[in-house]
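Next up: just one chain, as structure tokens, the form predicted alone.
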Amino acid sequence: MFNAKAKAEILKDLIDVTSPLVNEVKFNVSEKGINLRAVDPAHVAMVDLTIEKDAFDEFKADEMELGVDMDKFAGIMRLASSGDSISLTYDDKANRLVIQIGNLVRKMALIDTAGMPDPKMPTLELPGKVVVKASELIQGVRASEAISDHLAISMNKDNFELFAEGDTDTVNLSLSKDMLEGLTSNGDCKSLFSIDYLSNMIKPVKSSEPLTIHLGNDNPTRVEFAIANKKGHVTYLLAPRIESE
């Protein structure tokens, strides 16, 4: 069994994480919520998602789990304006999702899970971590995405800093500790990353939100925020460019 019940902005959120990286998710859903996990097809990102129950206006489940086509679900979704109210069953005799959006009704058939990879979530100790304002972020991958591919995020215990170099110009945001929302490093952490992926991971952030990025030394780094007004969390991993010497 799954019936819930959502306003459009709580699934929009779980599309708008979930769509740029794979385009067919498994849901696993118990009476807890919905979790989801997994790794884009280049090997390059991971995703961690949690919506919690009570970010439903209504819930029940029994543990299972859905093949979903995000690319048909966000189109679907697409039909609802905001502040919509969504119905959504699990029709197990059609092996059927039944989204009801007003007076619309779409059954969307589901893929089938068996062949569908459970990632692990590793666990990585990196020795920095950084609170940091949504707007200051996108702001400096904005910037970057105009002269580069790729930036270079580095932090110590007093600065946290983006860069980019293209052929002809450069792109640098500092934030000193006091301008931060929160800065802990045990000495300095540089690693280099593909500002396509990046800039995706944050897109979904409100830009007055916080949101938490762990860092090392060309490790991959670790992106933590809220969604669905707080009773949803989400953790990407994203591995790092090794600049060639």
Contents of the next structure:
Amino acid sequence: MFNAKAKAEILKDLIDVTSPLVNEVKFNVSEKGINLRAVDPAHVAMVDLTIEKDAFDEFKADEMELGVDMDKFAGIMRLASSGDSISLTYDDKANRLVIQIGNLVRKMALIDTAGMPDPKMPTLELPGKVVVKASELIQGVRASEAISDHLAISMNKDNFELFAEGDTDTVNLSLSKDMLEGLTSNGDCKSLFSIDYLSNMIKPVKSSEPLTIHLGNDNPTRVEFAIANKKGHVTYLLAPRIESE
Amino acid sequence: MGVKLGSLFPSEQISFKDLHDRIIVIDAYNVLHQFLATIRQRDGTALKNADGKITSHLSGLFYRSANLVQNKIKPVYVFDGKPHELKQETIDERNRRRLQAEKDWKDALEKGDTAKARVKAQQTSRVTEEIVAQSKTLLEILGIPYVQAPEEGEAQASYMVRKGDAYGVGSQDFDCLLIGSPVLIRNLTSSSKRKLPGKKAYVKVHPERIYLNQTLDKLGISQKQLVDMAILMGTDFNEGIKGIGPKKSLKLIKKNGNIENVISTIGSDEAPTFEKIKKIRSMFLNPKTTDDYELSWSQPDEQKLVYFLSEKYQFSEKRIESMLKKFEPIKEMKKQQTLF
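Can I get the form predicted in complex with the partner chain as well, since the one above is the form predicted alone?
Below is the entire complex, every chain and molecule, led by the chain shown above.
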């Protein structure tokens, strides 16, 4: 059994986090809420997302897996306006998710979850950790996207920095320890990342929320942030780019 | 070849940009066949080197791959393995037709009818073991990965997409949708014009994207029903029932639920037996696939490429050099690391 009711924004957050990375995803539903994990085909980014049952207005579920085509789900959710209350019910006879938006009932066929991947989260030892206001990072990524396809994130014990360089232009965002909500770094850390992935990643982030970035040297980054009115949690892993050999 | 489902499947016109940084699995036989059929001289003679060896496929594979990589698309080619026993009839039939076409081609040439000769010549093309081996060598030199399927290439390609190792299948056939690939990309060609078969007219072609699940929704059928529809119309593994095209097939399957009910209702004696239907269905729904592959791209080996294409097959060195420039995005791609 799965029966839930939520504001449209909660589900749109889930879609924004997941759909840039994968076509199909497996929702692991339990009495505690919904969890999903997705890796893009190129294995560059991984997202682990949990939405607690408290994020929903109503939530009742047994343990089960729902195979969802994200493009399709996103298309359906475009029919909803923000503030709409969306009801989701699993129809186990037809293997469909019944989505009710206002007076509209949309029955969405689910995908067979057999053979869908269960990606394992790689363990990463990352020496740097910063807690930064999301608005700062969003501004930095937006500025960089105009001039380059990659940017550098770096930190040391006093400072956090984001830097992008185009053919003629540069972008620099530098925040000292007192401007940050937290900073711990054993020595200097620096890694480069693709802006395409970063800008997809920040889409669902609320600008007032804090964002935790774990960083190493030429290592993947682990970024954590809250969604769904702090009742949801995202861990986003992104592999670095390496400067020319 | 393949099931004629095009008219039922809504496609979305896309550009190469929509496929940036995406991994596309290409059915190698499908493209090699295209190259052998279309890359020909005016009278239909295939491109050949001085020793009379066909080079159409090498030329096609080289230019196609260069063009994809230049557009930041990561191609993987999948080669067919051993054909399934059910396919033998289709293969025999194709061989018969090929022999006939060879005769017709020679006749047309003698009569000086170059237009007809070209059409007939196209029908003679055959992907031989030698052509496959040469193609694999070229891909290795180009630094482009390929996968050997245990059986059908389309099935392996679809499996890799379902597994999340690639974004979509690149093919002209719709068969990968029957096997459950969520995304099909058609017209992954470099030229934006395609000659209409048998006519002196050209149409503009663009890459197209077809989503499986959205299509099934639109048609109001399940994956299994789509396979049943295809069997009614005819697949690589069976002849269809005469007079049943896509529209009629859809209507019959929707009305009767599955192909067995349709056959019982219409009582056709050309229909495959229920036992054969079961076998064909499982070819599409549970095909043989492998996890034995590794996907990585590297820069072409320039020296080897010049030796292979220019020394052995007389490609112009200048042309090779200019095509090599198109592989530069690989360097950029290599900079992006992966999580595992």
